[in-house]
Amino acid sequence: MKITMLGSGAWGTALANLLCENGHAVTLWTRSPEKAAAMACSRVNPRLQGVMLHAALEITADLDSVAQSDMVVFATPSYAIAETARLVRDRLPSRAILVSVTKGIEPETGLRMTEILTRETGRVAVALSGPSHAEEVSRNMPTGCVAACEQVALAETVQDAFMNDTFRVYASVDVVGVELSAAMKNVIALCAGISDGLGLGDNSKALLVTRGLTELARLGLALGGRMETFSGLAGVGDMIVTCTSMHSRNRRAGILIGQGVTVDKAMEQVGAVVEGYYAARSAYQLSRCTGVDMPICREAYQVLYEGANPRTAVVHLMQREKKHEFEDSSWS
């Protein structure tokens, strides 16, 4: 299969290598001709230190490679996915399967990544997500993800393309649940980092992550997701790995904010896109539009966008009115 990977960050690069190992003819696209030339020469991507690019991996800054593809994988930051889709839509062959490995929600519209691809290209797209650090996938550490699409045959085709002895892929039709989980866990990971930066303990993080998962499930059910997705790999699995690992840019940014670094400086020091920052605004907007109670996401929004003090946010969360843990048929 001929596959083009759009986006040369750590995740796109790790997946491009994996697909090469699976025997596919893969082209990795980067926006910068200079970066493409440097990677082609050095066979190293600075975004993925210590990992050699597969010998068969082609690298380009020319989008014409898309025209020969059987599958096109979008691995750009969430804020760039719409623009990238517009750039390639007239080059896409009719046979090409579109895949999003980007995690986020579009601000203002509340659209998920596959919905953006559909809006821009008129095509159905598959979401691939789960607890998967690029650094570990690139070193062939056992990893599990979910390929989701309402058209199950497309999800299963993506499953076949990516799956190997160290990268296990499950198919799902719950694209809503999988993509909301992908975006929301980044918000909670930012909060988990803030908790660490404030010097709070394991009890605090367990409370935060568990109740964050509850907020994800509430919103996901309201938007048509399935409960089992939130308790699976794409939900609780991705939440655990992103909230606990120093591979997580979201957690690292949160630690800095908790230590008193300004939000802008924290993003700058991390040195790569912190998706939870953008997702916090989208989650806050969705909670207001749907009427779903999401106190952690509300406090995260106020810290990130309104300059609220993180310690004050903790007090607000702890002093909420008392309630039963399970007050309806869903997590509450």
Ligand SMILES: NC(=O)c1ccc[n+]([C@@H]2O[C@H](COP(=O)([O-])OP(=O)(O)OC[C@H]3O[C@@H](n4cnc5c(N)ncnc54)[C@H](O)[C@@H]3O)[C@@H](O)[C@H]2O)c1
Second form
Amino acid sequence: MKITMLGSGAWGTALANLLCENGHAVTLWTRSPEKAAAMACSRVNPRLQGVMLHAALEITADLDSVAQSDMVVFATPSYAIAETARLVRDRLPSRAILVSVTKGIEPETGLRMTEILTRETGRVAVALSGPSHAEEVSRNMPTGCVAACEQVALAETVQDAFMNDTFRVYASVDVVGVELSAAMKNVIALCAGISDGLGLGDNSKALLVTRGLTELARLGLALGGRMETFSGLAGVGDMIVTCTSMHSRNRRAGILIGQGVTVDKAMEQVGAVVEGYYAARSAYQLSRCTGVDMPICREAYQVLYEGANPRTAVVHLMQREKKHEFEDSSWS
Ligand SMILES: NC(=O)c1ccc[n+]([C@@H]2O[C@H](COP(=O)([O-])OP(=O)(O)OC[C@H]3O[C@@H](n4cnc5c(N)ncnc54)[C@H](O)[C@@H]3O)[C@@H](O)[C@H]2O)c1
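Show the form predicted together with the ligand, please, because up to now only the form predicted on its own has appeared in this conversation.
Expanding to the full complex; the earlier chain stays at the top.
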């Protein structure tokens, strides 16, 4: 297959290398000609330290390869996916399958990443998500992800393109559940980092992660996701990896905030896209417009956007009225 990878951050680069290893003809697009030239010459990407770029990987700052592509993968930060889709929409051949590996929700509209791609291009798109740090995938450490699309044949084509002996891909038709999990777990990872930065313990983090998953599932069900997705790789799986690993920039940003660093400085120090920051605003807005109760996301929003003190946020969460763990037959 001919594949164009749009976005040359850590994740786009790791997946471009993987697709080359799988025998595809891959072009990695970066918007900066200087960066493209530097990567083509050095065969490394500073965003993915210690990893050589595959010898067959083409690197470019122009979009010519899109017109010849069987698959176009969007790996930009969430805030850039719409503008990137607009850049390529007139070049897309009708056979090209669109894939999003970006994790986020558009704050202004509440749209998921594949919904943005459909809005901008008129095409159905597949979401690929799961517990998958670029640093580990690029070193061929066993990893599992989910390719999700309402059109199962498209999900299975993406499964076939990405799957190999160290990267296992499951197909799913629950694109709603997979993409909401991808976006919302980053908010909880930020909170898990804040908890660590405050010096709270393992009990606190387990409480946060478990109730965070409850919030995510509650919102996901209200928006049409399937229950089993939230206990699968894209749900629990990604929640575990992102709330416990130092590879998670969301968690690292949270640790700094918990230690008293301002939100702006924490984002600056992490130096890569912290999707949980943007997703916290989207979660807050979705919670308000759907009426789904999401107390952890609400407190995260107050800390990140309203200057609330993280310790006060913990007090608010712990002093909420008593409840049953499961208030109805599903997760509440
Ligand atoms: N890093 C991971 O392990 C990982 C794993 C799974 C999913 N993701 C998701 O993939 C997406 C990208 O993450 P990343 O880790 O590659 O980010 P990154 O911070 O490493 O890189 C972001 C890249 O996007 C580029 N960029 C910024 N603004 C842009 C714009 N307007 N147009 C085009 N490109 C632009 C930057 O130049 C940079 O190359 C995020 O949504 C992230 O949540 C990342």
